[in-house]
Amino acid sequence: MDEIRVYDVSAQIGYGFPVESLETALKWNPHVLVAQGTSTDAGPYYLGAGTSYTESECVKRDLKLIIKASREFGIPFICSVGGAGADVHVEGVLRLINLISKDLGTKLRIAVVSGEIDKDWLKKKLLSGSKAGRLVNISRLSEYLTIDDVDASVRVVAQMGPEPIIKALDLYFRGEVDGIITGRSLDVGVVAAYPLKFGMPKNLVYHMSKILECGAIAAEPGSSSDGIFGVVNKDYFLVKPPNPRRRCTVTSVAAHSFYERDNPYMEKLPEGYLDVTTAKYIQYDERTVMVSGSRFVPQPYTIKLEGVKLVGFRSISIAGSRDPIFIKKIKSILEDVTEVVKDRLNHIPQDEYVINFRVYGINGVMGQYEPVKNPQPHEVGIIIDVVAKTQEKANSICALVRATLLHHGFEERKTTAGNIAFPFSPSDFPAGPVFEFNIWHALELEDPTEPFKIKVIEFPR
């Protein structure tokens, strides 16, 4: 093929997209429809709890439109699904696809690529000498992944690269499946698989995939609820939005090239990294940008592992104050309240609970990294955040903190009826289990497809 045309339908399955954008993109004859539906943006809870952060009816709506277009135009679809992307999340989406196949009155055969990593397989890899170094230098992550880390995790997923998806595409071209659904996946991997299969240059494919990964965010005005179209050949690639209300500009495309990484010029990938230092961006026409010149640098193959462990249960209380004396003294007041509560709870080991305060209006967003020092807000919002070993303990301690803060005496105090006001009744909210990432490591891998199982499922089932 001289060129490969890819339409990325939306930044996230379940976020929605205009039907008109899809209809226009289909007139441009894409070879494949793609969309990502996995991420860690929503934090560790969803991987631990086995639930999705996207609403099922919205996911069903998006997938139904994608699958219907795929069937009508005879092209494959490649979608990662399920949010956190473990098998339990994917299975929830497969139930939706079952309903879609019934709604459309059509039979579907789908290659499902699991993104969940078998813990026994992973432990055998570690015992055989494979290394998995932490990706972020923080103390709660082991420098190198251990057996204990794996055992402590609720479940483990990995950001699969394009290779397992390319393997599933072989099934499509043999006429064995109609499309591909994956669990946890590298965002650019979903986009890159098809053009890489047909031999397009890795530097251009990965760079285009980076621009397309989040849909129309790379356009002006940007949107995560719309799509973007890419065309790649041996020398350059083009990106443009099908929505006439948007346009790609050199600024919007170059900006997304630098998106979400510590080094804006380097995109880390399983098989190496993309260097966009030498990339050239040209306004090809009013709504299209042409890109060339980036470099791909190969390195030993690794996959990013993500795992979470249960650390306790949370209860929160939300309150506010506009008392200027309270606000002026709030740092010392919160410290005093914490000490009072700890003294009253001296029968409970202090390592069994944590008390946090988030004060919006002072440092609620950035905490210790807040650059604005000593602000003088006229009101503040306070979130009391307690994590304990059990939900009952979290509830009890949160109630004690809330009551202590409400009635705590301090110098110059005039609001003796209560220091804080509550917008809700009840004032306290059990928030359920709390998870944290204990696996955030890169595992050495010789075969990029080894840990990712593929099965073909027929629908309706």
The other form holds:
Amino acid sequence: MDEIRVYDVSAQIGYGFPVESLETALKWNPHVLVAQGTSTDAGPYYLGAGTSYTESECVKRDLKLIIKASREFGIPFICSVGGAGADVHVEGVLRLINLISKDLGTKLRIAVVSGEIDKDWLKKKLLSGSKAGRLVNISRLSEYLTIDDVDASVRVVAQMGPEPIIKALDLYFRGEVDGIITGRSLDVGVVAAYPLKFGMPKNLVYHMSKILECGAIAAEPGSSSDGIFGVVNKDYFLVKPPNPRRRCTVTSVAAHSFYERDNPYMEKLPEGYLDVTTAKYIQYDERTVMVSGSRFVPQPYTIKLEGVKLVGFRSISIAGSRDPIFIKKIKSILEDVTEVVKDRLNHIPQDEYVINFRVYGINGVMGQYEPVKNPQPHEVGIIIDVVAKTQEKANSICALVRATLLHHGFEERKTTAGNIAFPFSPSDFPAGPVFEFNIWHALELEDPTEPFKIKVIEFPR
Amino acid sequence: MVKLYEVAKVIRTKNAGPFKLTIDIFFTNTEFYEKAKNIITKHLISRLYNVSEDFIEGIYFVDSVLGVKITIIKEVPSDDVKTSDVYAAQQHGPLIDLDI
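Switch from the form predicted alone to the form predicted together with the partner chain and give that structure.
The complete assembly is shown below, putting the previous chain first.
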């Protein structure tokens, strides 16, 4: 084929998109409909708890429109789904697809590519000498992934590259499936799989995919709930939003390389990296930008692993103060209260709980980065934040901190009936389990498809 | 002298993964962009954000879009129990009053 046309329907499945945009894009004859639905942006909780950060009604609405369009136009869809993207998250979306299949009154056969990494497989891999180096040089992460890290994690996913998706596309071209659903996936890979399969140049495909993956965010005005269309051939690619209210400009497209990335010139990929330093952006017409000239540099193949471990359970209490002396002395008051509480809790080892005060009006938003020293606001907001081994312990320590702070007798105190105001009764809120990433490593892999199992599922089930 | 906050079209911050904070500044005026290029150094960011220069991974200037990117490795990552900003969306404060 001379060119491949890809329509990315939205920045994230579940964020919505205008139906008119999809209808316009379909008139431009896309070969494939794509959308991403996995991310770590919302934090480690969702991978640990096995829940979704997008609302299921919204996910169902988006997927239904994509699947319906795909069936009517006889083109495949490739969607990564489920937020954190482990099997439990994908299963939740497959239940929605079952409903969609019934709603549309159509049978569906879908290739489901798992993004979850079997912990036994991973341990065997490590034991047989494969290395997984940490992706960021911070002490909390093991320099190289260990068996203990894998055992400590609740579940592990990996950002699959385009290769497992290309393997699933083979099923599509053999007439065995109608579309592809994946778990955790490299966003760029979801877009890149189809044009790579048809031999388009890697530098252009990866660069186009980088721009398309966040939907209309690369347009002007940008939006995370609208689509963007891409056409790639052997020499260049074009990007254009179907929504007539938006346009792609040289600036909106080039500036997109900044978005959520640590380096605007370099995009890390499983099979190497993309260098856009030499890219050329040309305003092709009023609403279309033409891009060429970026470089793809191959490197040994790696996949990014993500895993979380449980660190405890949280309980919080929300309060405020309007007293000038309290506010002036707040730092030492909170230190004293922490000491009093620790003393009362001397039967619990100190490494089994964390007491943290977040003081809005002083440094609640920026913490250590806050440059304003000694502010004197007329009121402050305080969140008492306790994380402990069990929910019961977190609740009781939070209650103890809250009561101690309310009645703490600091020097020069005039407000002897209570130091803080609570907006709510009850004043304390159990917030459930707390997770943190303990796996954020790049695993060397000879076969990019090895850990990603593909199943064909027929709907309605 | 004008303040960065007044002359920048965009000053935004976000995670680049949970362990990095990335700051993007875009200008519409080439003169202010060129001035910012001379002013924004690792030394300045280290002072404004109270972090060691070793934690500043990179400062990038992209002339074609009048954009500056600053990436800092976080001492308190966004998945840490003590984080104050899970998405790191409100960490631009120290740059607001920067004289350009």
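Residue numbers count along the first chain shown, from 1. The structure presented is a predicted model; accordingly, all values stated were derived computationally and were not measured. For the two forms, the rigid core is made up of the largest set of C-alpha atoms that agree within 1.5 Å on superposition.
For the motion between the two forms, which is treated as two rigid parts shifting against each other, Tyr194 and Lys329 do not share a part. Remark: the rigid domain rotation between the two forms, smaller part against larger, is 8°, computed from C-alpha superpositions. If you overlay the core, the Cα of Met366 moves by 2.4 Å between the two forms. At Pro375, the distance the Cα travels between the two forms is 4.4 Å after the core is superposed.
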